[in-house]
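Only one chain is shown below, in structure tokens, and it's the form predicted alone.
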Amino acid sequence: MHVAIVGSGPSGLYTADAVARLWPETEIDIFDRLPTPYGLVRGGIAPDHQSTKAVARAFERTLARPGTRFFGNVEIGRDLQYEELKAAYDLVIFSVGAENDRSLGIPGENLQGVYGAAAFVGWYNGHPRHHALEPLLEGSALAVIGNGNVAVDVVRVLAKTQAELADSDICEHAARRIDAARLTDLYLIGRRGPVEASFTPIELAELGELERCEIVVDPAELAVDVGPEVPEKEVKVRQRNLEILRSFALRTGEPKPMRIHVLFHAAPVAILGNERVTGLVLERTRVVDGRAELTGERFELPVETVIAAIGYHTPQIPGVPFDEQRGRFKNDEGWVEPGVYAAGWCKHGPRGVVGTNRTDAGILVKRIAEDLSSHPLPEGKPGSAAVATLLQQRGVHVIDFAGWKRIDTAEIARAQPPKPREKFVTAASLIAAAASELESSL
């Protein structure tokens, strides 16, 4: 069999190792637009966690299998077509995530100083699309709309001095403007209240621990516990969320020179300004059946920067079905049409962590075997031979998986202990990094 991999993120990588233990024999190319592989580990991940980042040792493991080829800086709809992957592989998976920032719909937010978190995040970690972002950082208050993890990460960032950062992977260019900001209150808002946050124990807690920063929390929107409505699996991590928050609320001490104001029951409604945000409107909220209804009062925050991490949704790519409303590839279980499946963010949208995406793999395999079985696959489908020929008569610069290592190892020369790496952050620098021919991936 000839499979197809479009994205080497976790849902990518998960997949093609559950391919692969499935069906030993399989060739499997794994494809991503950015030269580099990784997705959300590299540059989506919070770097400061270089512990969670260590996932990708393995798949490494999955990248250098024999049989497994990486074409990366392959954009499909640009360098390669939809139609063209369908006549080369029998299979053909998209695990391509969900990396467009859903918008805030609210007045003001097409102002300077509003950015969307998926940007954001990829300004601070190297994204190529992002690292030219260059956030407006000169006031003294900045606003995340978002009660997850996401949210909690930006706010660590931007509250950790450079000594606790010395041994993270922020890109040099991300920890000199924040170095700069004059930043005093970071205020993290959420719409509904503590209980229904989505953020982790373990991403809430570390927010406690910041040199320079004190947390403020206002212990009257705190419940006595998470209610009967919680589902049961989730009462010990919702419970635990909330004993942290209390924590926070009762912490006394010397005052600090920074501010993470934790807010709930607060719903944006409008950012102010002319051209640059001065300000953000926000009204409050009451959670019924697990919906914040606003309820007509209002209060503003005099804040100068607002980063909405409020979720994400799938870019569209020609000619494959895509659910406007959900904003993903349409499918069923992973189907999304004869011999072409969905995997991880662009097959159920933006939710759980990297770990979930090796469970949701497993299960989209086990479908797969399944429709293989009552609908085997017609035989001599070409596979990489076929697209091969077409990149090169296009003129596309192929990163093969030799090529990732020699700018892995670029990188991490390139960096000033204890910082693990300094990551090139351009399309064409990596591509110089990796000085790999096409004819190198054959």
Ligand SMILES: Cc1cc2nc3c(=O)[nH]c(=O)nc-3n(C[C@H](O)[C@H](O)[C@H](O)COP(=O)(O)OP(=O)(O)OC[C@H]3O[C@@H](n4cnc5c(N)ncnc54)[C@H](O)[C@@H]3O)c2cc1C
Second form
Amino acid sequence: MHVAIVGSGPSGLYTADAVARLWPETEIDIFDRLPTPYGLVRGGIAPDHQSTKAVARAFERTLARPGTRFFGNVEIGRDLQYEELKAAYDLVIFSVGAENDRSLGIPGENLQGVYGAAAFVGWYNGHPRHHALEPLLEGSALAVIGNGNVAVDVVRVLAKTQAELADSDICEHAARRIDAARLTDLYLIGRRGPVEASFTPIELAELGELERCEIVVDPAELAVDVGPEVPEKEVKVRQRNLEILRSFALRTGEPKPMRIHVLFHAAPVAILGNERVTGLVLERTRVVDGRAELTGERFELPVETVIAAIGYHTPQIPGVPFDEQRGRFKNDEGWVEPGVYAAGWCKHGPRGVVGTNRTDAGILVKRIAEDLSSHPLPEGKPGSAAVATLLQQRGVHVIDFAGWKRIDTAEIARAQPPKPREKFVTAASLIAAAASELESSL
Ligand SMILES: Cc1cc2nc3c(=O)[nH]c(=O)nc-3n(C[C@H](O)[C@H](O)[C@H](O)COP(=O)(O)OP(=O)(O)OC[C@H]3O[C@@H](n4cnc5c(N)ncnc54)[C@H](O)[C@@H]3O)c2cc1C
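In place of the form predicted alone, output the structure of the form predicted in complex with this ligand.
Time for the whole complex; same chain goes first.
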């Protein structure tokens, strides 16, 4: 059997692993539009969360498995078309994630100084699409809109000192810009209340451990309890979040030069400014049946940068059925059309941690096996031989697993310890690094 997996993030690699376990003879080709594998593990997860990024070691074993090939720097929809994949492979599994930012949909969103979290996080993580963002960080106040872990990551990375980031793999360009910034007030803004916030306790607690930054929460916001509307399995997490926030509100001590203000019940309604952001207008909300309702009471924050961490959607690929409303591929529990499936964030939307994709991959592959037992595959698809020819004819510079390992080695070698790696951030420099050892040995 010839299987194409499109996207080498957690969902693609866990799916590859599950396919290989069930059908060890399968030829698995894994495509990624970046020259590097691992999706958000490389380009999304915060640079100071190295222990989470260590999952890449397990992913490497999946990529190195005999019968598996990595086709890096190959974008489906650009370098190869969907129909071509279907013609070449018995199964096509999309695992392309959800890498486009959802927009706020408010006036002022296009001003200089407004960024989506995918772009901002991609900037400090050296994603080739976002490395050149050069975000405006010249003002003293910045707002991050969103109450999930991504919003918490962003304020934490901005609040950390260079010493605190020393053993992270934050890109040099971003570390320099953050160091030069003169930020004093970071606002973490949620439309709903502390009970509804979706950050997790470990990430929230980290905000209380920052060297130069204190955390400010209005205790009046915390005079609430987790109600019966919260699903049973979430109750403990929400209660723990409340406890942590209360402990923040009770803190006394020497003032620090930076503050994270945690604001709840505040919906963004407009961003002010002519060319650049000069302020953010918020409207107070109350939560009714779990939803934020506007109250008409407005206030302004004098921020000069706004980062929206309010969710993502999957980029469309010509020919692949798409659910516009949900912003992901149309699918029925992973089934897209005969022989085509979706896994991970492009299947169910942007939620869940890395490990969630492992469970999901197991369920998906079980489903594929059931489908194959009732609808056996037609014989004779050519697999990678066909696409390799097409890619060669089109002059696509494919980075294989050995090429990625050369990039990996070069990034580790050029980092100043204790920094674990200094990433190459442009497609050209990644491609050059992939070829480096090869050229020197010729
Ligand atoms: C900012 C951020 C921080 C996070 N932090 C954590 C954390 O600390 N801990 C945790 O457990 N989880 C974290 N997560 C969640 C975790 O990253 C996701 O659960 C996981 O990455 C989703 O996997 P995926 O494979 O569906 O998508 P992705 O990881 O996005 O992988 C998709 C891959 O598809 C490729 N691709 C896209 N389009 C194409 C195309 N047309 N052709 C070829 N390739 C394509 C992309 O380049 C990418 O490599 C975080 C998520 C974000 C956004």
